[in-house]
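We begin with a single chain expressed as structure tokens, specifically the form predicted on its own.
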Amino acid sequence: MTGRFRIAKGWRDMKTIAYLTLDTLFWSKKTIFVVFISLVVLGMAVLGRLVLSYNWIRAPFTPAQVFSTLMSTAVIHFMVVFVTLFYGTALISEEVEGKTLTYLFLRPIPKPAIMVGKYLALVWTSVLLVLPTVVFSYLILYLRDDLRPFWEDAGVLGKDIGIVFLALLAYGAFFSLLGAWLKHPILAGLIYAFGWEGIVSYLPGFTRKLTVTHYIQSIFPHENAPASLAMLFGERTQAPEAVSTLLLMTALFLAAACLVLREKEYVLEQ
């Protein structure tokens, strides 16, 4: 009974923190920027649909090719990264900057439960803002009189949704760790996402596997230039291993964030 009571109490604590953080995250100014990014992506889908409908470009494009380009560039390597970067690094750093971390620690809730609860709020907010953009982009590009391509590629859409979810989990956990650990986590996150990953992903050897994007590219169901170029320097990781690695990365990053939050002494500037 004691074990069950502790598990139930821990889950209640995490839900409490998640609900409090969810309200703060969703109604923050960051959400306005994320919604703007989402509208830009949808605008690109609308533009692609117009190109397809009115043959503005003579090259033979298909809805699948346009959707693939949107997913590989605008969604996976831009929107997902920025959403998790902005929200993940703010989970703890904004509490420190706002001098509210002390009040949070005064609650009779273990610090790891606080971290996990905040992370759950991050994931929920990110999913709520990113996945509808993917689905609406698909609908904009595929809905037409002939619905055969729509149904034929529905399975690919399901894979894309799963990949985006895994990417949100992994990047969200990593940026949450940076937010709990560093004083200027956004800068470090930008260097990692657009510096380290942007360079190492195209280098031969084992170093490619030290990036989140390598495992995402390994299970990406579309043919796209960045993934094809990266795979010229090495083989894809098999899908089961790639998915397992992304989940393991998520668990390790989140565990490290919990450890940092528990052990680090935060100095609140006057």
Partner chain sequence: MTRILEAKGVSKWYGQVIAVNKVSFSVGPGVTGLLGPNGAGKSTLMKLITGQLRPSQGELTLWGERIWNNYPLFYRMGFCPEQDSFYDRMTGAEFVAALLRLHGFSETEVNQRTDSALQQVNLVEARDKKIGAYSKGMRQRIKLAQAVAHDPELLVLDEPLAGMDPVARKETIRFIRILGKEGKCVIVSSHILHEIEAMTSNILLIHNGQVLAEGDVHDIRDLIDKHPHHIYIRCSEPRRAAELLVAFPDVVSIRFHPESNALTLESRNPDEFYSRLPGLLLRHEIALEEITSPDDNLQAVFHYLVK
Contents of the next structure:
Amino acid sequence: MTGRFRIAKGWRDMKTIAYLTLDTLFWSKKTIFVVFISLVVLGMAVLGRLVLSYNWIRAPFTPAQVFSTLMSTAVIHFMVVFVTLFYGTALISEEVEGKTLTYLFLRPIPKPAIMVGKYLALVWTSVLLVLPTVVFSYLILYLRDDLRPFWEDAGVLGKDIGIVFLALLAYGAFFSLLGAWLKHPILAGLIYAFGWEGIVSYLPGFTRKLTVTHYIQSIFPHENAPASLAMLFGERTQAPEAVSTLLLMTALFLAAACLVLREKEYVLEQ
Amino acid sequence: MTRILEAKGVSKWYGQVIAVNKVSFSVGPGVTGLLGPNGAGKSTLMKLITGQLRPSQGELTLWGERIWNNYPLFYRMGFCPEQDSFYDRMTGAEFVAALLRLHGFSETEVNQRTDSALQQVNLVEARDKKIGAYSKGMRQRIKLAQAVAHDPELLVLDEPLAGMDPVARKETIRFIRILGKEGKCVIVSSHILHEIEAMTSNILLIHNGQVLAEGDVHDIRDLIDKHPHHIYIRCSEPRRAAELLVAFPDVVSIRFHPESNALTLESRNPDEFYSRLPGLLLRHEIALEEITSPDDNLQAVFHYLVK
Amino acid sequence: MPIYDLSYRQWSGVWTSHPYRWWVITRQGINILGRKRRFLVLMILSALPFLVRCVMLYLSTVLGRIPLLTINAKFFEDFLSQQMFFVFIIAIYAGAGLIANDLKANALQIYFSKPITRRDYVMGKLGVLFFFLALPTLVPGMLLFFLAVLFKSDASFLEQNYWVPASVLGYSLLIIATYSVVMLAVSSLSKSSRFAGIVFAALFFFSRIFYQILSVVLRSTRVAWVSLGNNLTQIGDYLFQVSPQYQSPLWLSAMVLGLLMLGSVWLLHHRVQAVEVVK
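Can I get the form predicted in complex with its partner chain as well, since the one above is the form predicted on its own?
Once more the chain from above appears, this time first in line as the rest of the complex follows.
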């Protein structure tokens, strides 16, 4: 088998696995739940817009403030983490629980191609579910008679989309690894995302850099968001370094997931 | 014999538990029945053969190549798993086609092969029905369809007849025999002796994770026949029947069951015993109500072999 | 005897009726979880804050009045609030699969072919959660108070805080009941314990985040009642006679938790059935 043929076959295998996974991943109860959460986030954007438009409260604030709060609190620290935790841990463990992994493992496809194919499906599904929430929230908050803020902050929206995409990649790879590796990936994922990341962000020194969230916060474009509070206690990582670290983390987690899938014996209980 | 599968001192243990204990055997073309009671280690052996598990010790090869993490072997192998699990949202045809795509066939070929596989297992009419709505027998057959759809040289079938009705069972047995006659290597597991006997005479007996016997079922039966064979007879006059039967040299013991008008005897030559019994009873006008052999089951076969 | 007479026959003997049938299910659940090494490690970890509090009690007795080591009602409330992290993790570990796994294995049919009612079944499963959630809350809470009384050389502490055990009991039971009933209801929603675990976690986290955003948008803590955790804190503050952290009214918090539990019971009533009727 020539190298070129191998690459072509590998890509085709991954695509086939991705299509197969998309079908089972997207059309599930999980998606209904995530769509519900997206709608609630959009509902909050609508509420913010109403408060802005009708001056319900005395202390004035701008669309940018509401948008940055939504982004940092609801999207980055909740939606991204939950969607990737939900779908990422399901990639392999759902096949193990459903005892369907046999059908994939007994095909002429290398196991890493199965992992990467499934990961591609995860990225596609999560992008489809999270990014529209970001864009629609922005539209809801900014679309008004005076379009100047809309155009002024469009760059921030672009950055947010990029950050959310990077976050989906990194968290997705990490939770895929947990799903392939552990028997109870959900608990481990929750402890990591809401325990470890929460605590370590406030710790001094290098420990803060042992989280995904540190690099996301480092490139987060909203200065007044609650998440930036953590930054008071430590330095931000420079943007190029943060982006490349996130990409490197993604590659490492994914490679580790492939290795686990290749070497682990999955005993499907009768 | 061309050796397709070869095991040399293969063991597999889960923690402290040994599932397969130093087994060595080889399998060639045709149907081979893997026979053993529940918990004997059949499924673990099947998983080792299909590369789902890695041997803890020993060497297991297919066409001379190791199996674990050797994905190109799966171009030549099909597997029908024991577990009743599917992507339930898919239809039968979608399921077979999706798995065929993973072999790299073109879309036209995928469609052709899907049709052909569904035809082979008599599921053409139910092809567009969701698998979730299939009966147990249909689910067994769709598993078989995905295993044969890519026309593999080696087929590994784990309890393929479980849950099938008698008609489907007969059809599947016929189908497996045809595959064997076509020169394919078929390894089929079961814990029911007569099911295996209906498919093949070539068996591999496994018990407590060890291979007890390997080869032609008739040879194994001959081996068993060297031991006294139990025969249970219920008739109108058991004591008179005993008096007549005890005269034959192959009969080594007789035990009475007065409560049920029956006796159990042990014969060293069951074939001869069965051939002369009807004439003897007719001549002496003893009405035969029931004759069974408690040894004519798998457990007894194992009992003899373990002894 | 005709063959059909050999088939299933109704029990014609005397039915032994007793109100503790649910205990069989609880006992079995406790035994199964108790044998899991990882779960035991988690339970041991959940006892560490108790040990820290014991040391604090000791130091406050030895060193006298130090601002950070004041032993009053808030000391006990803080302990129980801290334990909510473990309560959350234990509820997911022990509870996510309690009904979901039975649904997956079609085990409800087997349960209900025995002389138990749906109420017995739910009570039995709730018993498992109550037991394991009481271990990091109610039991150490009470022990802590007992130790605090023992460490003091006079009766002044007991005279001032005689009502605290009732608060510990009330707050612990509230926490245990909320987490148990909601977790069990969520577990009945799916055949996947993973799904149940994540939905339960999302309920708690999302309601908190919902509150955070609303509080920014509306510049007020009056909307604290939208968060499940905040409602527990509000009632906890009341029970321990501490000034409330949020401006939302106490009755609203109580009502939200009450409705949540009623909704959970309704869900359990509808989801726990021997046979699922697919329309």
